[in-house]
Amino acid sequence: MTEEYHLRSDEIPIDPSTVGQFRVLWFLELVVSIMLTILGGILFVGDVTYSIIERLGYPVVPPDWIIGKFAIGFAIAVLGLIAVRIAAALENYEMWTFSALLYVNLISAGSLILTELSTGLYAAVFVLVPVVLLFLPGVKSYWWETFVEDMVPRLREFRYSMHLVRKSPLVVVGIVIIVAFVILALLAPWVAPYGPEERIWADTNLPPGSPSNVPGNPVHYWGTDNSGGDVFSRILYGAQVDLRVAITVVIVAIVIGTFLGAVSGYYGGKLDELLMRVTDVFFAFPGLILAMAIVMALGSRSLENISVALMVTWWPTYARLVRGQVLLEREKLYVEAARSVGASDARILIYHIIPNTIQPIIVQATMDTGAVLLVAAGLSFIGFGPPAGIAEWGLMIAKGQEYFSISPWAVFFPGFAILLVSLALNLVGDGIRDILDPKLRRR
């Protein structure tokens, strides 16, 4: 930051005496977006190279901490990157900066939680400084007033759009089914009265609410399977195994979905024939098969594996639905604005088309997440899921059908649970739709 850059704001002029609070901020934040960007990149590339090196034969045992982190890493390193953005913008006092800055680190916070590594806490615990730093009074008294003027319609829409969603009593049932089913899958740790794995062989085939036969044991409130696992326990923790597959397909899937539909949207011409046809080939097989397909390829059995052939699957949905939105947007008198002062076609395309494709894009995932939950749980059932023993829904179900004259509950409780959830999910995704819809939230 050099001091031609001080009074660089029309709007707001910068107090000389608060430029270090501000010189703090900018490196602080240029050091996250470093930190970022090369801990997303190590677990993302360490993953898919220790899955290549598998798949080629080679015996090699990947590190703990790097197992099944590929597709928060992607987003960890996307997130560094953004970051790096932030910084080089903050160096200017742009003002756009403090707000994207706040949001995206509170993001990326969660996101290095999400890694469950003691690393990934520390970092985050480091990512949120920059956060503290933008309340500092000589950096908030430059940002703070101008965020709460531009957050006042939106907090005004925000409120309205709560209205909507309390006046649909459905819609209230899906949040919380949904949100019930997040907070016990975030503390199965502390809830379950059994471990995910734990077998009490004494156990086997004992109905709902039965007191164990071990001495001191916990009761099993649903029931137990034929190996004496703790129907309960395991359906809470297969909660956290497929709601994580299936969250961590679906934003996989809008991100390479959105660019290659935007690009194709906005550019036309071959590159949109080549990208439109190679979609093409996608929804040429259906989609359960298609998945069986790639997983069969790669050769093993895992969630991982699962993750990745959704991952392929589901992609081409966002890209015609967002090409779809961009060939709408990209001639409307905005765009053109933003031409005419010279903005680059990525600016375009980042700053003002995308955020206006965003509503569909929000409604197509919400209704996807519980239909990527069924298809996993399906592949797990017909035997291309995780190994015997992992407490996962469809797993679940396809070793309890062959007890299901013995105990049918083993096969009841995780079916519900997957029923439940996609249901809420759609019951969610519909509601949306008509908030977010202009013509049918002014009714």
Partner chain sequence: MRLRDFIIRRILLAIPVVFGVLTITWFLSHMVGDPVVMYINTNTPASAIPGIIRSHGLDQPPHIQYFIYLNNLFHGDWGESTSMSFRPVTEVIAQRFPATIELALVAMVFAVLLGIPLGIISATRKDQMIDHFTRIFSLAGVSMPIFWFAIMLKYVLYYQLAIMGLPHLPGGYRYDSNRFYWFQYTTGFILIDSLVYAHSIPLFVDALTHLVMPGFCLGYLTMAIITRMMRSSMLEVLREDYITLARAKGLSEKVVIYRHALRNALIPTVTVIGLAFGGLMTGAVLTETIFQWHGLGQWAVSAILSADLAAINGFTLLVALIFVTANLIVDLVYGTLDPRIRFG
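On a predicted model such as this, the values are computed, not experimentally measured, just so you know. Positions refer to the first chain, counted from 1. Take the two forms, superpose them, and find the largest set of C-alpha atoms that agree within 1.5 Å; that set is the rigid core. Compared with the form predicted together with the partner chain:
For residue 161, the Cα coordinates differ by 2 angstroms or more between the two forms after the core has been superposed. Once the cores line up, the CA of residue 221 ends up less than 2 angstroms apart between the two forms. Residue 318: CA moves less than 2 Å between the two forms after rigid-core fitting.
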Contents of the next structure:
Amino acid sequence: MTEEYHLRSDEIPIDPSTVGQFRVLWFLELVVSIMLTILGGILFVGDVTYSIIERLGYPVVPPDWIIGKFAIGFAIAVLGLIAVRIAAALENYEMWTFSALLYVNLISAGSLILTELSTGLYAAVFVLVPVVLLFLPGVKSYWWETFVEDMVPRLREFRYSMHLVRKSPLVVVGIVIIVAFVILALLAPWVAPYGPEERIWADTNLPPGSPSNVPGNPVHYWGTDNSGGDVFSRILYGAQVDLRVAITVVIVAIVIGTFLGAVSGYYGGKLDELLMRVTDVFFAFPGLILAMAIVMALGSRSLENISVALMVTWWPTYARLVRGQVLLEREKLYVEAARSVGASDARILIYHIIPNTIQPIIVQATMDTGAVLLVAAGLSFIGFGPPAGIAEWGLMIAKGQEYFSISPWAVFFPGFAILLVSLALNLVGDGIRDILDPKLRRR
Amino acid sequence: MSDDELVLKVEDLVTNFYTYEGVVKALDGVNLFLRKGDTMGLVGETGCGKSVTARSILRLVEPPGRIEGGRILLYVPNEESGNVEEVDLLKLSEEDMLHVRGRLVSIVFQDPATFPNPVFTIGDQIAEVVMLHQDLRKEALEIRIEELRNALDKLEGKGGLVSSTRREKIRERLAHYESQLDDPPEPDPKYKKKAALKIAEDMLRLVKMPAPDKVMMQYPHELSGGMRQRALIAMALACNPLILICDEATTALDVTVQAQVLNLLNELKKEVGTSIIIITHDMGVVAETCSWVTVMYAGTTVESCATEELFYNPRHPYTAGLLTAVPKLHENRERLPQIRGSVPNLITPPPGCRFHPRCDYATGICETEKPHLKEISPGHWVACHHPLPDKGGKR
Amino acid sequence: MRLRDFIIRRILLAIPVVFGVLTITWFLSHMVGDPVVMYINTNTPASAIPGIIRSHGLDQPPHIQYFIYLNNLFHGDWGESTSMSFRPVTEVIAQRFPATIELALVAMVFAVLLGIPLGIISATRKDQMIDHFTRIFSLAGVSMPIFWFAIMLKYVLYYQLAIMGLPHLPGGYRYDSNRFYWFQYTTGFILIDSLVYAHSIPLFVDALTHLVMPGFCLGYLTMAIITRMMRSSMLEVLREDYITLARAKGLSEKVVIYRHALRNALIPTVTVIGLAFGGLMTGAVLTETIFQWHGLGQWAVSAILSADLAAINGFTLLVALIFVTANLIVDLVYGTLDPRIRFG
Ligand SMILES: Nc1ncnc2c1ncn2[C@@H]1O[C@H](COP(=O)(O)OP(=O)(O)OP(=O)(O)O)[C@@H](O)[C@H]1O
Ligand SMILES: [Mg+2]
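What I would like now is the form predicted together with the partner chain, since the data block earlier showed the form predicted on its own; can you produce it?
Now the full complex is given, and it begins with the chain already shown.
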């Protein structure tokens, strides 16, 4: 990306008639960025404050829309701040701002929809307006050509990656398994013959494929457990629970880790030193054991606490990963720095660092989702999980184990489900790591 | 030129790489001949297939690459009969090939930083190839005898009953070993290694390595680039190979070291009797060190003749263009002339003569028919339908 | 000389990590959780609690508490394990440590002996049938819920075989205490005690058969990690220039791989072995209960079920210290394997 450069406004060959359109875009982006920052700030600060007050023992009734928006609020606030920088740079016609605006606004709109606020949807639409404005003929001429020039080789690389994916059977198998499980989990209420906590006391310890003793009830495909729960249905509902835990843990770990890693790598110095020592300490604990100690300290046993413990355990991985990438990129930038004058932080972050860290993060995240799934199931197996009765794979194994000589299927199937999902995630992660690895990527 | 002075003859060598984007036809009819005791320069633009040629000769082309045709003839003197045997390397079994690599044909690669194995000492790495290819029975026995002699000398000074019986025993063994000198037995590994290390140290001395005894015990990362390159050359020459290929062996070095290494190679050639192929971009290097030059273009041989002949009387349009592109000291031009157009894509190379799209003299035949390497005047081979006129003996 | 400097530097670097570990366990036990829980159980009368708080310095400001905590740890006072009838944590650890370490070492030996050859085979036959098979086999090891694997193994190799009246592996415990009722532990390592102190070959054999299933179960994950690492570092090394040079010397493919490539490929693999020790400790927690193996892991699980905070705290601390030590040792081995580090 050596062709990036700044144009001073008096250098740019502006068609005077388009300046108006450009000004509208600039103004709107400014409004959008401020709005994002404030909204994200409210969600983040609000959630944190309420939980602190709650911890201190004061009864509070926080508004519903704030509860549990910790991570997403933080992300939106950061996106908003980046957007502010973009809007500021936009005024000077800096070339990079246009494509940066495209990406940032798209991501922000996505995050807003994820907040599940009713107003989030309107806000998302509003955030997308500048994206539409980018494509006005007047504005498009500023940036479209360089953008295409930049994208064509990326697209070619992407197509080559897809070719490699198709050529590695194990990756394809992994993807198929993951997609199948996600779909089944989402469709559980329609696919599963029984409810997640439904117990048919007449049907205890039935082997796979047996008809129900209650007339009119569907067949128990994978048998029943000791309390008459249908193993197949419970596994499908369990997929919802386990996948949700694994995915949220990894996403939160990525958000926290990326932020801390990027900041520490970018600014370096004492901060960096401190953060690296902290991650060293975290790496001194095996994941499950630290998580175990954390849940123990938190007191109550639930999937929520398991998730929190795993988030605390997992972020250092990403902090290290991102920091390493940032250092690498910074190194390269020193060379380029001589040529491009006055590169702003936001520009460097967006243009160089984010695209280059995304690939290793995706690989790591895929494999980690499998690892988190295993550890979460392990934690709930040893007794940290939700109360008995909830459909969760680790807990199902723990309960089934007590009767495993009578109904081994109640242990076999949930464990096999864990193995399958985790294996699929590892297959995909392993495969795409090889595919993306520039050293292995021979043509 | 009669064939019996040759040591290597490569005929119509074809090597392809099977890649995602298509088949890279890296070599398409390469012809080389190397005479005994000669130094041949192999020159051409980057990507024209010089390294692939070198690797093909040793059959070290790695997948997705494959050698698909041609002959690589090596003329090996048979020590007993004194005759020269012709061996086609492409027909040898992989096992027989192991006896060729390192012993008959050695190679020194471009980058001294990445080629030595980082976890073994220089001494070990040179000794390894010596132990592999040389019969060290005599050397090992000699080392053993020398050690016994030294032990004896040490005991001489001391009196006493114990040492006198030990002296007796040592003398006995010494006599036994000395009687074996004419037909040494298979040595035990320890002495074989010692003998190999001794030869390795001699090799380091031969390549003018400073402090060879110390370097023997050092790891590659402890040496400078020039020293590493010397170590690699020592490794390649350790078994007195018939042919030494230097694939840009000096490009990574700075100019003074480069000159030293080149001079060294020429000296060694006289001493060891090896024939050398020097692969390089640098016409200056060719002019100084080579007696014969082969020019390659896009995977084909285009011209092959004595060095002087090439410089003063190039017959292939590509060679002529290449030579005018070389800056000369006495000329002061604003811009170096260039050959127009660019190096062809080797996946879809031009049909016929691969140079024709860039050639000022191209005609219809050049687009359809591939020119073959022909001896158009004594000692001058050119692959061109319309070679440039002979400038005669104008030197 | 310089190797010594490297060792010293590496040990010095481990010290802040150890302090960090202590700080985290302190933070978790004293700041997040309520430390009083460590010293009481359900039978403790409510009136006694203020006294307990005072006597353990829990009413002091945090930084004082921190120093009390460190001081106690250094003097061997790691609290009392309420689930083990208030025996000192250090005592329980000392008693159970050998069982877990013995199991972990057996698992490790198994993992290394199988993992390294598999990795080499897989790398040298890349994209062939055996490579696909090995990759799935090792990926399955990484993806296997180890507790489930343990239960399934036990179900097939012990329960089903026993029902059919076939010879079967023992389903739990470290040795057959009915047959060897006279046996007393000396060092705690049964393989050593049986031979050196009890002079009983049958006991030794019996102990070995008891080790097979839990050892394999625990070792599978580690083996999978080692295989994967070995494969990828071998693939990387085989692309290096010095391998081309080794081939150009005329060395046979076997020598190229086992002499030139293996030594280099082992270097990153050794690091992973250190990390795998953490996996073994995790695995011990999940498998020991299933095989009634009276080690640290089983203790930890029972501590969790009875909310024994001191035990969990002590266990976490211990595992972290073992992990740090294992990585330290591995780093030192690394230094001797790779001359570039040794002299760097
Ligand atoms: N592993 C490979 N895969 C695909 N193509 C290859 C491979 N190795 C070499 N080639 C192709 O073979 C051709 C010749 O390469 P080679 O390395 O021999 O060039 P060279 O003449 O040695 O160049 P240089 O002077 O830069 O060393 C190149 O066009 C290259 O694209
Ligand atoms: Mg080359």
